[in-house]
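One chain follows as structure tokens, the form predicted alone.
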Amino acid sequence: MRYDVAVIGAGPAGSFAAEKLSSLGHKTIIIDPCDKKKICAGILTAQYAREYKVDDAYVERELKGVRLSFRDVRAEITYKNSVEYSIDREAFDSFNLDEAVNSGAELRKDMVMSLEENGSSLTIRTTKENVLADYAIIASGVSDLSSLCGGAKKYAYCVQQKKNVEPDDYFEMNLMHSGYSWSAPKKNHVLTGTSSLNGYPDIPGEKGLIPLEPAKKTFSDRFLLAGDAAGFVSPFEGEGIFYARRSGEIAAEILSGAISGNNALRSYEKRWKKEFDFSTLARLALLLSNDMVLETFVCEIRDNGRFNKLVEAILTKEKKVQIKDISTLIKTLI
């Protein structure tokens, strides 16, 4: 059997896509061996919060802000107008697959080893059998796939424990330069992870791994790259999963208008360029790879009113910030 679309992978990029896909009328399987647990906090961020339905199915917690932190210096922000959810990721991504096959789309549980463009189609070769469709989205996050069709080449290793510690209602960051731990509370206890630019960190836990850039090519003549494949994450915002989804539905509309004869898939990367600023998340980035500064960063929060509600308005998404707010913000710790 052909089909028009096959998604690889079912995160939010791959559900969403694969959902989108099916509700627009075209015949879609997704192929996933849906036995991996996710090295992820699990947090659905303001800017989610405020574009899509948040469903009590998988909520833990909801988040009143975050804590920063480098060295012996601490910081807290406490959102005026936004909210956050700590969720259950499992939970979350079942909640997604569900609503993408109640949609149409087929599943398959079984693992893609690899994918063929034949000219008009793609090969996509499974430890089962082979599967023939006109397009695909790879959505499989950093993996020795989107590695071989020119995923994200920069992360960061991390390990992530569960603690049987009391919550609270913020999420934590631990801020370095060469790399960063977060703690997120959940319904009863604490996801807590490390990260190093270096190797994984020697402490036990689930290890995987976060890009840190964008893929320098996402899209080819007959795939996509989405999500974490594509390389869609900011660790300044602590966002992920935002990105994932979204990515996951401008491929599916990217495709639908391909196989409509309406568009070529380059203009994925251009739509994904326009709506995502990772450009001005990467000077952020840069620029907090120094000690000096990141102290300088966490005291000003804790000590500069108009700073702290700066970085809340660059967290959060409740406006937009523009390039001058930036300008301040390097100005400041510079």
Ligand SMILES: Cc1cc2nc3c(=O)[nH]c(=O)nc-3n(C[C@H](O)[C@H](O)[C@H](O)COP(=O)(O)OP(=O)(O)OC[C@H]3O[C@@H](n4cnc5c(N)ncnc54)[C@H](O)[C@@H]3O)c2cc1C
The other form holds:
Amino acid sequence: MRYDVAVIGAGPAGSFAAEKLSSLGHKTIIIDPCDKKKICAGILTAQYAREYKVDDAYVERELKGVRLSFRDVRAEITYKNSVEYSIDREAFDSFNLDEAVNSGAELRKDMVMSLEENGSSLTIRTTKENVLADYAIIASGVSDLSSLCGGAKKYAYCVQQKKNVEPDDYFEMNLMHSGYSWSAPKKNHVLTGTSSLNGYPDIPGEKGLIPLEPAKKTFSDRFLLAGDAAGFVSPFEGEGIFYARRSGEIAAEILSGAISGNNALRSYEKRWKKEFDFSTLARLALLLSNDMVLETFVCEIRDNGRFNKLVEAILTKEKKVQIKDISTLIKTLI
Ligand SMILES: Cc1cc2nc3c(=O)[nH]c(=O)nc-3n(C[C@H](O)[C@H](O)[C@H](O)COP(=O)(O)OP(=O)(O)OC[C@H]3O[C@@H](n4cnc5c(N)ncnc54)[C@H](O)[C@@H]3O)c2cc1C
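Form predicted alone already given; the form predicted in complex with the named molecule follows:
Entire complex below, previous chain first.
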């Protein structure tokens, strides 16, 4: 059988892409071995909750805000206009995959080894049976296949641990100049993690990678890269689930247009660049990569109400971060 689109990977990028393609009437297959645990703090951000419906099936806790610290300086931001959720990441992924299958996508539990573009179609080589499709969405996260397809190249290294301590309603971040550590409250426990730009931190736990910048090229003649495979994670605070879902949806719309002969795959880059402002977020991250600035940043959040509100707006993406917000931060911090 030949499919209109093969979606490779059933994380948020793949499942939401497959759901959209099937509901637009395209013959869609989603391929994932579905056998790996996802390493993730599981915070559905304010940006996500504002744009999309969140389901009780995977929510563990509604969050009131964030606590930030640098060494022994501590500050708290209680969200006034936004809400965030701490979720069970496995339940979230399996809920979204069920939705994709219910909307008509076929699920194949298999591992894709490579892709071959031959003129007007793609041969997708898997460990069992090859799949023929007109187009593909590479939504295989940080993986060998994504690298093979030109995906993200630079990563932050993370180690995460489950701790049986009493959770509360705030996400906590301890800032460091070349990474951060976090504590994400779940229903009955807490997930703690540490990230570093210089290799895996030497602490016990489960390892994961966060892409640091978008891939150089996110389209070919026959496939598009979405989510982590394309490097779509905020370089400021590591938010990836929203960008995975949204890029999967945009990729599905572009391919739907291509199937009807309306648009070229190259228009994908224009679309995501219009919506995702990773370069401004990267400038923010760069600004905070210095100990003195970090200390002032946390002190200002603690002591200056207007600054606290500005950081809340940036973190919750209440409004699009603008260069003038960064200028305000710079004036206050330096
Ligand atoms: C430690 C850590 C904590 C994080 N915490 C948060 C957070 O709190 N909030 C947030 O928004 N983001 C967080 N992120 C980022 C977030 O997890 C990712 O951005 C998000 O999962 C990306 O979704 P995706 O669909 O692109 O890829 P993934 O969720 O990684 O899904 C990729 C899928 O592809 C499949 N796959 C891989 N290779 C193949 C292959 N060859 N063939 C077939 N299938 C394949 C995998 O099995 C997997 O199911 C965190 C990341 C890490 C590492």
